[in-house]
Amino acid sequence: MAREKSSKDNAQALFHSLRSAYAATPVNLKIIDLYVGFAIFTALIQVVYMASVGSFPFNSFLSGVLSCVGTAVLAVCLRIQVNKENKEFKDLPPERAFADFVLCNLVLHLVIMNFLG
């Protein structure tokens, strides 16, 4: 009994901990979490979708949640770019980054619109 409680405390500090932390975080990055969150969201719809209904143009479920996760990935990248604690990146400018964002999801478009046929 002692054990569950303690587990329990455990989890409740580290979801404090990890939310004050959040709050720190600067809004465009917050704004880019919303994004990746929309994307991977918009991709399990469509897998729900294809589980209940049936794939049967399955190149055009695939290109849906390959878009929607390739989307997703090319956000994180976007995000782990932009952000000033990353010392990595720190002499990149934030509008190469979004041009780069921007320039990959062009090409993975078109390679998707390119899979569907």
Second form
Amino acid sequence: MAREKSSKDNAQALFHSLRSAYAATPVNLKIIDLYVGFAIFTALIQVVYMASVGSFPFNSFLSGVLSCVGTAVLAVCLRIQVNKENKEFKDLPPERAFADFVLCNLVLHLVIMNFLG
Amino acid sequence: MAARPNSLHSCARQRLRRLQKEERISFTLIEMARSLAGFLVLLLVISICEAASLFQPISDSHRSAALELFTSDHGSFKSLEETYEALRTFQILGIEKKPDVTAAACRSISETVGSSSTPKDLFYALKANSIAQCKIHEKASKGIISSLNAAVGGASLLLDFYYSVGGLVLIKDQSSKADIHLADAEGVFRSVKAFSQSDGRWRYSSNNPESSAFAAGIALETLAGIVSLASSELDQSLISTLKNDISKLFDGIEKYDDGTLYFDDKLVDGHEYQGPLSTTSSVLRGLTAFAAATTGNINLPGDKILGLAKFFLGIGVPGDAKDFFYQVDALACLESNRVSVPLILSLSSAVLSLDKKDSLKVRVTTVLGSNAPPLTVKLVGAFSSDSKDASLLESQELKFDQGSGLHILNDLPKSIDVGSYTFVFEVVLQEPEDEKVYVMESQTKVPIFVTGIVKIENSEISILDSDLGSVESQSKLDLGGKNAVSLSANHLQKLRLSFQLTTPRGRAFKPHQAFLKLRHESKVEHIFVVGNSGKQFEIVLNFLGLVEKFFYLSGKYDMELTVGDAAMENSLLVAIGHIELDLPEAPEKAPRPPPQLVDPYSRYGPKAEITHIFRSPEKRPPQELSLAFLGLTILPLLGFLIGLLRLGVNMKNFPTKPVPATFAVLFHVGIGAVLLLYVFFWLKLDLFQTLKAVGFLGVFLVFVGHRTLSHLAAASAKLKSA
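Show the form predicted in complex with the partner chain, please, the one above being the form predicted alone.
The complete assembly is shown below, putting the previous chain first.
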């Protein structure tokens, strides 16, 4: 009884600490996180749709899901490069990282549009 | 009937042995007579050992074939040689001269004669003229004579001598001048003779060692021409050496199995090779020309001339114009010559019918079909083709019918039944002087086929019990008419069919075919041969033994009888009726009947039409569901935008100064343009157009983006340092 209560309390305490820590992150990183969340959600909805109606134009399904996943991955890369706490990318200007992000996205979407059918 | 040479020896050997045995008996008159009879039998039988064949003289079929073969283009032929060959053929066969042919011939002759032509062209022109008889101008003929004389003087090859001497002989006959002579006849004679060889053949030139019989014929014709053109008598020794050469040439004559003789040259060079027909024709022409030009006899055995006549007649009607000319020209030489004229015995029909009471009609003519001198034809013997026994009839004379020119034997003797025979004829000339002029075969053997109606009697069919042999059912058949017998039997019974065959002369007859065919409803057939003993033909089918052969098939069988022979005029194939056979069941391992013929149209005919079944399209979800999920997909985007607003997104960092502002705007416009291009790519563009556009836009975007982002970077760096 006491252990349950304590674990529940622990979970709540953990959750709160995470929330406060997250509030401290800079806004641009939060924007990128939001973007990643949006992309993953879109992918999930597409998977649910495929699960319900079948994968008939499989290439279309793949291109839809992979576009979401791909753009999410590129956004994560952008976040890594832009994060000031990341010592590895100290010398990389964030504009440069953003330019890479835009370019890669454009190439990804060209391929996705070709595969969409 | 045609025996090979070794069987001749065996026949002769057998008979010789018999003769020797007879000779040992002491010589009394009776025994002398017997040996003489035996000797006659020997002669007759030896003659049978050779082939019997039938030769026909020239007839109307030749004339119609000649008109077909010698076609001309509005009367003119391709060359003077062909013109001459056509004219000569028509002349020999008695075909009327067509005016356009004669006119065209005269035109080409006068053309050749008028201009300076080679001796060969002049020769053929004059030869054609001897038949067409066109007029030649005095001046032209003088020109011809002088050019031909010059040609004779300057000739070195055999063919040069041939054309020039031959031309002179022809112009001598055709022109009014009778005083055309060869200047040095003996010299020319000797120079032509120089081409001869010891084996009787001649060479074409002194350089070429090849000799041929064709050249021999040409040489003999040339020498005959020289003799006729000589102003004074030539040395007789030359003529007699030439007669020896002719005998030597004829020693080298070749022979076919049926007794025909011919000359042939060795095939050395394809160009020069003439073929047996033209070679033999050339030799014959030379021989007869030489015999006509010289006095005295040329002693050639008559059978050689007969062999040559048979060679030319045995060809029948040639299919080629040149072959036709050679044949007909040679036969014209044989028809009237000073050596000997062959006479040919021929029959209008070699198949005689006993029932129609056909009579044997024989005709004796020359090779071109003209009448022979008075003679009698005797039928000295008839031999059956399967047995080589003595003659079936005695020697009898055939009656001569003046009107038709035929020798007729009205009724065939009783000893001649249906079948194939060899009749032996002998021809005797009535006037003894004719024997010097004409030559005949001593005995002519002719194959004769006799047919007749064979009587079929006492035909009956019956079913017998196998063990007891007692007759269960029996019915008479009328094999000449219709029959519809209906029998039934089981496997323990026998079927018997019997009939009698008798020839018109009352003897037993064994036909080539005597079959009984049983055909089942399923078209399976079985054929049995009907055996005989003497006149009685009988077949017994024991069904007990035939059960397996019939594949255990019970049911209705149709019966058919075939009796046939070449000598039978009433060969028959009749349906007798049917028989219901009851056979036991087939065991497991019994052979199945062979598959019957399938109607070819059903097997190879068109098959059923196949309609293509397309793949059924995939099941698509209902449109409402798809639209619902489309809406659901938009939701995260809305969520993103709301989240951005919640975070306090602003545009404060947007450059305010005009130049960077435009670049920034252009940057966003560029990205928007690329995304719009992607939409168009999905809608209607193809990859290459898109890539081209992306290339241009990309370059623009890179440039603009670089400017904007470097401006932003500079701004943030300034802010940091400050």
